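In structure tokens, the next block holds one chain alone, the form predicted alone.
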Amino acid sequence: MNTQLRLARRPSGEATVDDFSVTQETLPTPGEGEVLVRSHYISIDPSSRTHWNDGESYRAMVAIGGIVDVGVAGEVIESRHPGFSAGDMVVGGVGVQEYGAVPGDSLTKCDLSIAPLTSWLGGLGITGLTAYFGLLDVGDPKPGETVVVTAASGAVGMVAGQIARIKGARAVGLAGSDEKCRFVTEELGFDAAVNYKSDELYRDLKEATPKRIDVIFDNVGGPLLDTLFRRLGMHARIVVCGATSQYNNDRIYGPTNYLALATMRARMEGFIIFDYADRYEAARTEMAGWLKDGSLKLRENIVDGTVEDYPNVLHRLYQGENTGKMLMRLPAAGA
């Protein structure tokens, strides 16, 4: 049997256990061009919450009764696609279930000689690619410029800040505790870090950005972005990657001092990672080189659980109980 997690109703605010249902069905059989994957790790991402709303977006919302569709790393059990064989390790949108029959063209085969399977779901997966293209293509940092990354100890932020450093920029991270700030500077090599919960946030931010800010890589949104706008440099670029502080709100908070964009001749631009699909392989090749020479470091926070545990693990992410990329390890992956 195959255990699955389905969306039972549209959440109001943060999703709770009651917003989901657990079902069991017979093991799926892959059709022509499909691959049967046994899930080992499930990606825990704050942006998943935006897929459970009603309405329209850049992608289809999860239907009521539909499987919660998140990224998964796992093993090919059976293949009817010429590019995959039983035993291959892959990542893709299998969803929160123990087994999934999915189109082979939607999967990425993982080379475990480059990085462990978990990293293919994190730093070498959509998470890391989001940091790569958002920073380099949208933010376009120049050597010597100051790049500020919000949620810097998180899955995307930790990679974005390190790439800024690799490209010769000065990286400043914002994180929610002194411990996370130390992780950002001492382990990841950011030039400075600021605890955004500080009673003297603007003072601390001003000290960390004496030459103002050239690039903001924003994962948080909300009032924190207002504060950052006060430090914009001339021709600054604001990369709208995410807004974790707003995903559970009925009404989205927008920047109140957006006229700073005009004053500083700055631009604020969003992006969707899937627009860069034809460049994923080249980006992964470059990032693999950074992993090999030690200039890029990845951390995963792995929580053991079952399909039924997914809502509670996601709640832990929203409570700030995470450093690095958060993954849920299913029993199939072993210890």
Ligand SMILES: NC(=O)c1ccc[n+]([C@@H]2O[C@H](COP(=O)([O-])OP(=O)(O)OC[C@H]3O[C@@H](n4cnc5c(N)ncnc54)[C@H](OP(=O)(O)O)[C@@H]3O)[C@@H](O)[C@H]2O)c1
Given for the second form:
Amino acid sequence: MNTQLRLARRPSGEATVDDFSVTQETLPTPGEGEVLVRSHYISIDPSSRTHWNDGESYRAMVAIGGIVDVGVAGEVIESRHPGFSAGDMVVGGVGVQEYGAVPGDSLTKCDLSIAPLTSWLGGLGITGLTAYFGLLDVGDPKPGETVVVTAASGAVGMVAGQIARIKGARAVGLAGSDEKCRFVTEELGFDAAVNYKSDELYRDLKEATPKRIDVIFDNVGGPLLDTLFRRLGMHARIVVCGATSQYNNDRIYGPTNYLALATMRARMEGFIIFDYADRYEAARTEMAGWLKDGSLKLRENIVDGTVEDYPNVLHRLYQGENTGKMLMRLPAAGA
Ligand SMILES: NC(=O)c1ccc[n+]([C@@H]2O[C@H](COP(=O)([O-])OP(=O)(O)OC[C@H]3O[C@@H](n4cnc5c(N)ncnc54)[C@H](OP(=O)(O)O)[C@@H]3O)[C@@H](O)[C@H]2O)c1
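Right, and the form predicted together with the ligand of this protein, after the form predicted alone?
Let's see the whole complex now, leading with the same chain.
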């Protein structure tokens, strides 16, 4: 049997267990061109919440009764696609379920000699690629510039800050605890970090950015972004990667200090990672080189659970409990 998590209703505010239902069905049979995957790790992403609303987004909303649609790393059990064989390890959009029959063309085969399976959902997966393209293509940091990254100890943020340093920029991370700040400076090599929950946030930020800010790589939005606007440098670039602080709100808090864009001749630009799909392979090759020479370090925060536990694990992410890429390990991975 296959256990699945389905969206039972559209959540109001943060999603709770009551917004989902757990179903059991017989194992799916892959059709022509499809692959049957057994899920080992479920990706825990703040943006998943934005796909359970009514309305429009850059991808289809999950229908009521639909399987909760997230990235998974797992093992090929049966393949009807020429590119995959039983036993291959893959990542793709299988969703929160123990098994899924999905189009082979939507899966990526994982070379475990480069990095463990978990990193193919994290640093070498969508989150790492998001940091790579958002920072380099949109932020375009120059050597010596100051790059500020919000949610710096998280999956995307930790990679963005390290790439900024690899490219010769000064990386300053913002995170929600002193322990996370120590992680980004001492373990990841950021030049400075600021605990954004400090009573003296602006003072600490000013101290950490003596030459003001050239690039903001923003993952959280909200009032914190407003504070960062006060430290913009001339011709700064603000990369709108995400707004985790707003995803559970019915009304999005937008920037109020936006006139700083005019004063500082600055640019604010968003992006969606899927637009870069034809460059993923080249980016992964470069990132694999950084992993090998030690200039890029990855951290996964793995929580054991079953399909039913997904809403509670996502809640922990929203509580800021993760350091690094948060994943839920299903019993199949431990076998
Ligand atoms: N544009 C794209 O194509 C694209 C693709 C993938 C991801 N993203 C975005 O990238 C961002 C980071 O995603 P991720 O997977 O790396 O998550 P993450 O940063 O690993 O985890 C979320 C972190 O956000 C912080 N947070 C949680 N609630 C918050 C709140 N209310 N206010 C401020 N901070 C809060 C917490 O860190 P602290 O403890 O430090 O607060 C938490 O650890 C998200 O906004 C996501 O939507 C964008």
